[in-house]
Each structure stands twice: as structure tokens, then as C-alpha cells.
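Next up: a single chain in C-alpha cells, the form predicted on its own.
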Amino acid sequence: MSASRSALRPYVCSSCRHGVLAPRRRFSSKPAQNPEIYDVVCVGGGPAGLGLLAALRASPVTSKLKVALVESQDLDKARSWDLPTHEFSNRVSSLTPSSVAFLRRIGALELLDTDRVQDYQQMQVWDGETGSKISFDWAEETSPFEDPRTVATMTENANLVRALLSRIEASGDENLKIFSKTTVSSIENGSDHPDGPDLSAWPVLTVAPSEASPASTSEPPVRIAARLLVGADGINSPVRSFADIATEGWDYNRHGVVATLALSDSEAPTFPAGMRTAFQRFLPALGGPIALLPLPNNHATLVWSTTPEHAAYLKSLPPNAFISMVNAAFRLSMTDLKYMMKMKRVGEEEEVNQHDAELTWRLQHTPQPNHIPPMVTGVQERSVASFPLRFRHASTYISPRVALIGDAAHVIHPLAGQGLNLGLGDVASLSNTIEYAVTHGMDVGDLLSLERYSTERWGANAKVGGVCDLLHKLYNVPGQGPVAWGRSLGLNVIDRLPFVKGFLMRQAEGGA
């Protein structure tokens, strides 16, 4: 029934909508006071939600719209976030050049702490089963007299969130309301008030201080109505549920292990000077790829996609043993790695020596390619964590007076590092769509207005998600059979065809 409703929803005219679609929405039995009316209400204060508000406030066309953001977490903590220069958060994202250009356009890029931002100009990717490799860089399209062109930019999510909050606050508080430490108690259709506007087709939110907030017992709930309600509220989006938008997807039975690592100095000087490289090795026998992405001050962030059992094992290791496993993952054969993943823990000191000794001995008998990363020398305390990997895609991104962005609309495998970039691409497209509607005197919540956004983003995101899903399946086939032979041939051929590689890189950087 939910699929048929979702399919019906976009084709119902506004005059019929209340009668046909109302049973799918939740209603208040006794409406309270008339809600306060906003042009745009965004639920979710992560990079996508904050990015949308920052973009709307930065545009002269949309800066006067009355906007609100609702976030359950304490945004004061995000504003005051600060870490020592030698420490980094383990929630880090790789921004494509188009995402960087978008942040620059809305005035948020210059508010990032640049000492915590790291560009890289090359990415080395290879198959741990067959040894086939591909190098991604712009060397073929850049003059030798120019500085190396950036492939992507690494930044902590907290650094980005703080910069977006600063950008929003710099726009002033006129027509702006941010509900921090606030939960959405309910979303329902409004009603036709005798002494007010007809809000029967408008989403009306009841928001209240979260239970953890000191104000939770003293402040009464607030009701707000949205001309356009934007869901930036994650994979379990209440806004998406309210709009009755279905999703398709699956769990990968894989976890992503993350950590902040310290690296040894590179043995060979880089050329050109300052050239930074990201590394990714596919490990079919262990359930997914391992990636090492550069951070400032000779640090790196780890993202290792593997089975839940292996993830639990890695998280249980003491620091020195964990470091040995990461170094082994970039250097040893699949057989060696599978053996080391089964080494039993006896005692902390004994295990540390055991992993170090095992790695040292096996490296003596394993030829090393020239594209491996520097040795990991340290792991930041309390930075090792994991999260489940999933694929989800909404059947549509829009509904009458509702739009979805970021993880509320799509969640993909992280092997290409495109999750945040797709969300910022949504933000850029939706903010442009709202700007177009305002410029042409259109209702920003009407389906005709929102269709531009859906047309631009649904297919593009589905393509990226599908490619990541295919790569995940392709590189989880272990052994030396025909699948391994085919993917090995594909990597080697692409690496020798600069125009094909350039095309793939331009596709990857076009998120926002």
C-alpha cells in the first residue's frame, strides 16, 4: 500500500490533495494555538541541513525567507568544538572540487580551520588479490609548470559543521530560528483556521526541548508550519516517513572501521614537493577495501570495510597490535592476512609482541610494490570505532511541500568517499531550485517548483550509488577466478587510457 501511495502522491493536484492524501498523515485531535509560519523548515543539523540554511542565507534572492532548523543535538558544542593540533576526529570526509567550490560560493570555505584541512593530489588503488593497480591524478591534464591539481580535500566533519554554523550566524538573526537540543514530537497536516490561513496541506511540526535539555520541563512545545519541509534527518528520517516516501536498499553485512593514525616520514621525497597521496587496497578475502587518507602533520584517517567479526577483532586489539594489522593490510598477501586475523589473544604484552613479530617475519618473505603508504606508527587514543554499511535510496526525493536531502534520501557504500559530496550536491541543487522559485514568483513548496531538484539529483545519485554497490560486489569475490581476472584486466586497461581515467575522475568530482 505504501508504494502505491508514494506513486500517487506527486500527481494529485493541490485542490484535491487534502481529501485524497490526508488519511496517510497524522493529525492532531485538538489543534493547539495557530502555528508560526516559516517558508523553509529543515529537520537535521548535520552538514546537509546546515549547508542548506547557509546557502539560502548567502543568496540575495533567498536571504529574506523565513527559515528554521531543528536539531536534537547541542549545537553549542559544535560551535565550540576544538581539538589540539596533533589530534583529529575520526569522522572525516573527502570533499570533491565541486563540493569545495560550493562551500566557497556560499562563504563557508574560508571559515574552515585550514590547519586541519588537507588536499591530496593522487590516489593509488590496487587489488590485494591480483596486484593490478590504477593511479588517479590529473597529471595528464596539467602542465608540468603548474602546481599539481587537487583530487580531493580532507576535512573533519566537525570542522565543516562549525564553519557552516559560523556562516549562518554571520548572516544575522532576522527571519532565522535555530532550535538546538530540540526534538520533533510530531509532524502532521495543519488545518483551516477560521482566524488564520488554510494550512490543511502544510506540514506542521510540534517541537520540544529534548529530554536531556535543562529546558525540557520548563518550556512548552512549539508548533511551526512549513511552506517547504526539508528532511536532512538521516537514514531513519521522520520527515520521509511523514511524507510516506518508500525506500529500497539492503545491509551489506559489513562494518567500516575508522581510526586516526600517525605515519612515519616518507622514505623518498615527494615530487613535486608537497604532493600528498591517498591509498586504497581491495581485500576480497577480508570483506572489503582498506583506505588511508591523508591529514595534516603526517596523520591519516583509516576507513577499513570488513566483516562484523573482523571489525570486532580489530577493535579488541591493543594499539600496537592494531597498528601491525593496518600495516599488514597494505603489505601482506590475502593468506597471510587471514592468518593474522585469527591470531588469538593471550595477554596484552604477549599479543603486541606476537603481531609485531608475525608482521616483521612475513614482510621478509613478501615482495613490496612501490605504491604502498608509509608505515603507521601510532593510533590516536579512543579513535578506533566502527559503523554498519548500508545501501538505501528513496523512491522519490519530493512530495507536496516536502524535500529530502543527504542521508534521508540516499545512503551508499563509502568505498568511493562520495556520501557527503552527494549530500552537498543535493543542497546546491535544492537551494538553486528554491532561488529559481522565488525569482519567478512560484510557491517554494509546490511540486512544480520542486520537480527541478528531483530531476537533477535522483538519477545522478542512483548512478553513483549503483556503481559503488557494483564495485563492492565485484571486489568481494576472492580467489583467482574469472571475476578476479576481469577486474584485474579492467584496472590495468583504464590505467593505461588517460582519457578514460580523466572521464571517470570528472564524473567523480561532479557531486555539487
The other form holds:
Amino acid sequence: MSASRSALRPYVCSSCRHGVLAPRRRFSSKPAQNPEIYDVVCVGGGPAGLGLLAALRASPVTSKLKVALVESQDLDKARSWDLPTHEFSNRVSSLTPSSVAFLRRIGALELLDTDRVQDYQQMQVWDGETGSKISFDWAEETSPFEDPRTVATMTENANLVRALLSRIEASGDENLKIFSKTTVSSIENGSDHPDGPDLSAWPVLTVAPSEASPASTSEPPVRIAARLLVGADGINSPVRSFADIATEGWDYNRHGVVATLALSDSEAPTFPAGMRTAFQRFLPALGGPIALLPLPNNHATLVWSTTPEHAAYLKSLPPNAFISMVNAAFRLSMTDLKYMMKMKRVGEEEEVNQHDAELTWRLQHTPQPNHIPPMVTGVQERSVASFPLRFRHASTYISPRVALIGDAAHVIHPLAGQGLNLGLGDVASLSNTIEYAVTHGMDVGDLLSLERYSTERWGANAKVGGVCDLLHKLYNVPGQGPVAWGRSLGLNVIDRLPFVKGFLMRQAEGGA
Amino acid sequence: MSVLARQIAPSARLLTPVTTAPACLLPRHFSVLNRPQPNYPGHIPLTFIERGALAVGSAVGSLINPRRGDLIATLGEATATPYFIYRLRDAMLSDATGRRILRDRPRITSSTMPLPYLRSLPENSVGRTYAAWLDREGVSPDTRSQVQYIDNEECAYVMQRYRECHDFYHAVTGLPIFVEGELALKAFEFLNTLIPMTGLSLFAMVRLKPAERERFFSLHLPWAVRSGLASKELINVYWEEVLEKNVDELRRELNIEAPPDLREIRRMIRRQQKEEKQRMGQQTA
Ligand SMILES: Cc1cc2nc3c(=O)[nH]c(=O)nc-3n(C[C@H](O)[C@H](O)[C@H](O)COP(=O)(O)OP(=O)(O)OC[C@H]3O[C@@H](n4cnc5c(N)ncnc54)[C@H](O)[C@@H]3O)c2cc1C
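Next up, the form predicted together with its partner chain. The previous block was the form predicted on its own.
Starting with the chain above, the whole complex follows.
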């Protein structure tokens, strides 16, 4: 244990701890510097961090634990987040049924604004180069008299975060401390205080008001110690650096273009009524898939993975040309799309929409499959944005008194919409692990207690991340070569074998 | 009148786009008993076997008689689908001018290309060279056969366009339509368009006489390879718009070198042979 500790925290000089530091501390005139001790300190108040806190507060076993959360952004803003009913945030995630079940179990689901949440019962995925397709729905497994089963549920991240915050608030403020607008400025190992507990193997955090906040000058930094430090602090996780956990990974040299879109009323009534569909078309020649996921009231959210150049081009287009490009991307050939991505941008609104003229003309000569989405008719102002796509996987999720969850542990390609679900899967597993440790009188920060979490999640996440990476690579081979044949054969075969498809869907559903 | 690769065109020249029902991309399954509706006027839908038979038959036929232009045209259509004609269409769709041609669908006939006007253009202009070439070969723009066997209506237009522009290729390259010249042009076209028929017709080489073959390999094939690979896609030239352009300038723009004029070469060789014969005759006399 001590060997691994010194290996993990090489910068703690254990030989001088008693000789130099301790005597000086003994005479320190500031005994208040003793850090406040918490059972669980969570760094990061994104969906993963707040989810963990809500889960711990919801369980009678773990609700007595003394917990803290540190978030550099202003959580009051997240609490009071509100948009008109016809507007949607552009950060939307699809929750799998097992994520939804987890949220229900911790009592956060009913706190979601359900008018802003959209289930979908079917998913159409096809290859823009070969035309082969696969459709996902539960029709094979449900009787025609049942309501169609949900494939996934679209939720704005902000809606989810707000619900989690309400759930945490509803649990009272006993044994709970939330440091909002507060940034972790350093993490180090504590020391062995003669007049206090031996914290030499405990992470001690120094937290200070975030740079931007007006309190940054007035409030002094605070020190807190963690029996278990949870890193839910995103891709550049400071907790991960502290624990000296290596990550493997690469940048895809692709960007995800997101936007909130309005759709035309589809002429054909859906059967059964109210059935909604998600659409994804792979565009090998443009660097990745385009996906249109349903939101309430005939809205949809866009995630278009493409090269940084194409992403910059799309973002530079006026709204009507952007809409034409999205419609084209679900309908036209790779050749047309490549050409249209290079067309001169028309700056002025009143000028003719060349992109639309091209689309209208090419549609007359391009045979359409019957599974394309309805036409996009509008794009919400200021909703077009992009973010770089990356792959990261921590070499381990645990080290003594440290656990990583969410994006701090893994970042994957968004083509399967699994990023947030993996994070919630981590939360469910870690909160169970903590519950088990508490019930069995174990130390929640002990590596032996945490082992179970790592075993449950690391392999599962690696598998999903690996499949997404493979799909990304497979669908980036343009043209009609053997790879294209292979993948169309693959999709067509899967589409025709209900057993295989059912298996894949249960995997995607979250192993339910 | 030399009539290689040419036939009096049917009267129905207009290839109207069928916009309501786009043609299928996938080969359709039907038998001779329930042949589907044509996708455009003049279209003859073929079964897979018919298409194969047509390809083999026309290949053999055109090899036996390379002057059967109808067979060469048929061979072109039978082998161009499904892949190669799409490649050519995509080459057009990747280019601004190519797209404009596909949108406008211009046709080259004696009424859209009035010969008197072309002859009135300045010396060495594309139009004048084209007219001179037509006059020298004794042909007219109306002597191209109608596309019949290509299922996709847009691809049928591409094939039609390719066929109608063929005379311009002769004009800008300056190749005559004797077998050697035609072969050199086919090699050039094959590398430029990748339409298999143009490559397949190179098999007609087996019919060349040894001296012709020698010249073909040492002179014309290298030219065809160099120019065919280096030049821009000729299918994307809007010929109707470059009639007044200087032919050398266009050739430079397209990156084509001027090939040796075969006809001149032939004439030279014929003169040499005649002189030789005369000398021989004088000697024997
Ligand atoms: C621009 C963008 C768009 C995205 N769009 C989609 C999408 O459309 N669909 C989808 O499924 N996924 C999307 N993702 C991915 C998805 O948002 C993440 O998978 C998810 O947010 C991960 O949640 P998390 O809680 O693990 O991390 P995060 O949401 O990144 O939360 C980390 C939190 O830690 C805080 N933090 C970091 N460092 C410190 C510190 N030193 N002190 C205090 N606090 C700190 C940060 O402020 C942040 O709030 C997107 C990601 C980005 C960046």
C-alpha cells in the first residue's frame, strides 16, 4: 500500500514530512488550516458529478455520508435555466432506457421538464455511399398491440442538470456542501497532524472562488480533505492529473456541428400515431455521419461529424443555406455534397440561395429511399456551434482514495450518442460500490472497495468506445471499394437477422 | 463518305428529362415478359443477361468490322453501366461547368451548331476547326446515334453528350478517323473518361498492319497516355461556349499536346511508296 502510494504521488517527500514539515506545523499559529474532512468530494458539477451526488443523497445507506461538490461554473445559473417552449439548447443527449431507469430510481426523472423531453421509437441508419441501411426498433420483440418501445430519450443537458440539482436540494443540506463558482486550484496529499487525523494518504484540495467571480478577491481559499475524491471534472480532469493516471487517446481531426432545427410537418401520418424517429446517414466522403434526433413540437437536434474545414464552412453559412446543406446531406450523393461544400458563400440574405437551387435541381435526379427525415425548415438563432471530437480513455478509473467518472475517465466519438450514457453508467456503478462499502463497514476510499467499480465499468466502456472508433474508421473509407462492400454487407445482414439486431439493440440500450 | 462510329440519327432528338420518376440505381429484376416502362423516350430497358449478350455480341461484331459504328455505340452503352457512366457523370457533377451542362442539357445538332456560322469564325478558332474537320471528313453533327440501353435518364444524357462531343475531340486533337487515329483517340478518351468501351475498342489494334502498329505504339499511344492522363476532363467542356476561342489556347487550358497528324503521315508514306514503286518501275523498264 505504501509502495503504491509513493509511486502515485511522487512529489510527496515522505522522509522530510516528520523531520521538517510536522514540527513547523506544530507551531503554526493557524490551526484553522486543518482541512475540513468529507467522506466524498466530487470535483465537477456536470451531469456525471451531479448525478453521483443525487444518487448518494437518494440512497438511505449513503445519504448520511458527508459530501461536497466543487464546480467552477455558477450552478445558480443552471438552477434557474429556462427557455421558451419553442427554443432548445444545442447540447442535447440521447438517454438510453437504462439511463432513464437509473434517473427514475434516484428520483430525478420526475423533476425533468417533460415538455422538453422527447422519446423516439425507431432509428434509421444508412450509408450515404452504398445506400445500405439498418433500422432499429423493437417491433420484432413487442406485440402489435403494445405501444412501441422507446429506443432512446432526447434530453437537453441543461434540463437534466437542473433536475439533478433539484433532486440534490430536495435531500436537504445536512452533511452537504456545494462549492459553486469555485475552482480547485491544487490537490496534494495531506499531512499527519499531531492534533488531528493522519491525512498523509488523503487528498487535500485547495478550492478558491473562480477567477471570473466577484468573490475571488474577498473570500480566502478553503482546504478540504477527501476520504474519496471523485473526478467528474471533464476531459482535462485535474483529479486525474493529481492521481497521475495516464490516458491513451487521440483527436479525430473531426468536429461535431450541433444546431437546433425546426422540421416541416410530415405529410405522411406516422403509424402508430406519435411515433418519432431518429435518423443517421453516414457520409464517408465528408468525414463522418450526420444525425437528426427528435425534440418536441417538430423540432430536432443536429449532430454532424465532419472535418474541421467543413465544420467551419457550415458555420459560416447564412441560415437558409445552412438549412439547404442539412437537407442535402440526408438526400444527395457524396459528389453533390462535396461540390456544395466548396460553393462560394453568399453573404447577403436577399441574394438567391444557391445551395437551395442546387438541392432542388439535384433532388429531381437523385432517387430517394423511403426512410429519409422530414425537411428541415428552420434553424434556431445562435444554435449552430461545433466541438472537436476526441477519444480518451484513462488507463484505470481508480487509485487509492480516487475514482474517475464521466468524461474525466473516457471521451468517445459521438456517433452512437453514448457519451453521457457511459457517464451515467459510471455513476450508477460507483454509487452502488459506495453503498456496498458503507453497508459492509469498509472504507469508501480504499482501493479494495473501489475495485468493484473499476471492474464493472472499464471493460464495458472500452468496448463501447472501441466499437464507436471502429465505426468511425469504417465509415471514413470513401468510394465503392471492398471496405464499402463489406460494410454494406454487414449492415444488410444485420438488418435481416432479428436475433443479431435484438442483441445489438440490447447492448445499445445499456445491457438491460 | 466515311462513316465510322456513326449512323443517321433518329428524328426524335430531344432527350427530355423524366423528373417525376427518378430511375433506379440498382439493377432491376424483370424478365422479357414484363419489361418495364422506358425511363426516357427511346429507352430500352434490358435484363442482366440481355445486357451481357449485347456487350459480347457488339464487341465481337465491332472487332470483325470496326466500321460498324452502331455496334461500337452499343458496346459503349452495354459496358458503361452501372459503374463507368456514373463515374463520368460524377466527374461532371464535381465541376461547375459540368454541372451547368447537366442542368442545361444542350444538344449538338446542325441546328444548334449551324455550319455556315462556324465556317465564318476566325481561322484557328475552335468552331472553325471543328467545321473544317467535319467538312474534311464529310460528316455532320447529326450523325450520332441515340442512346437506348442506359437505364438512368441523367446517365443516358451523359452518354449522349459524350457521343455528340466526340467530333470536337477529333477537332481539338486533330486526329483523323482512320483506324489508327480512331484508336489513338480511343486510348486518349479511355484515359480521360474511363468509359470501358473506349478501352475495349483498343482490341481493334490486332487488325493493324505491322507498320501501322509500330507507329501506333511508338507515336500515338505515348501521346494518348500523356495527354489522356494529364488533361482535364473533356466532358466538362461547354463546347457551345468556346466556339470562338483559339484552339491552341483551349488545348493549353485542357493540357493536351497536339498529336502528329496521321493523315499527313499517311499521305507522306503513300507518296514515298509511290516514288519507290516508280523508281522500281523505271529500274525494271
Ligand atoms: C461543446 C460540446 C457539445 C457536446 N454535445 C454533445 C451532444 O450533442 N450529445 C452528446 O451525447 N454529448 C455531447 N457532448 C459530450 C457530453 O457533453 C459529455 O459527454 C458530458 O457532458 C460529460 O459529462 P461530465 O459530467 O462527465 O463532464 P462535463 O460535462 O465536462 O463536466 C465537467 C465539469 O467539471 C468542471 N470542472 C472542470 N475543472 C474544474 C476545476 N478545476 N474545478 C472545479 N470544477 C471543474 C467543469 O466546469 C464542468 O462543469 C458535448 C460536449 C461538448 C464539449
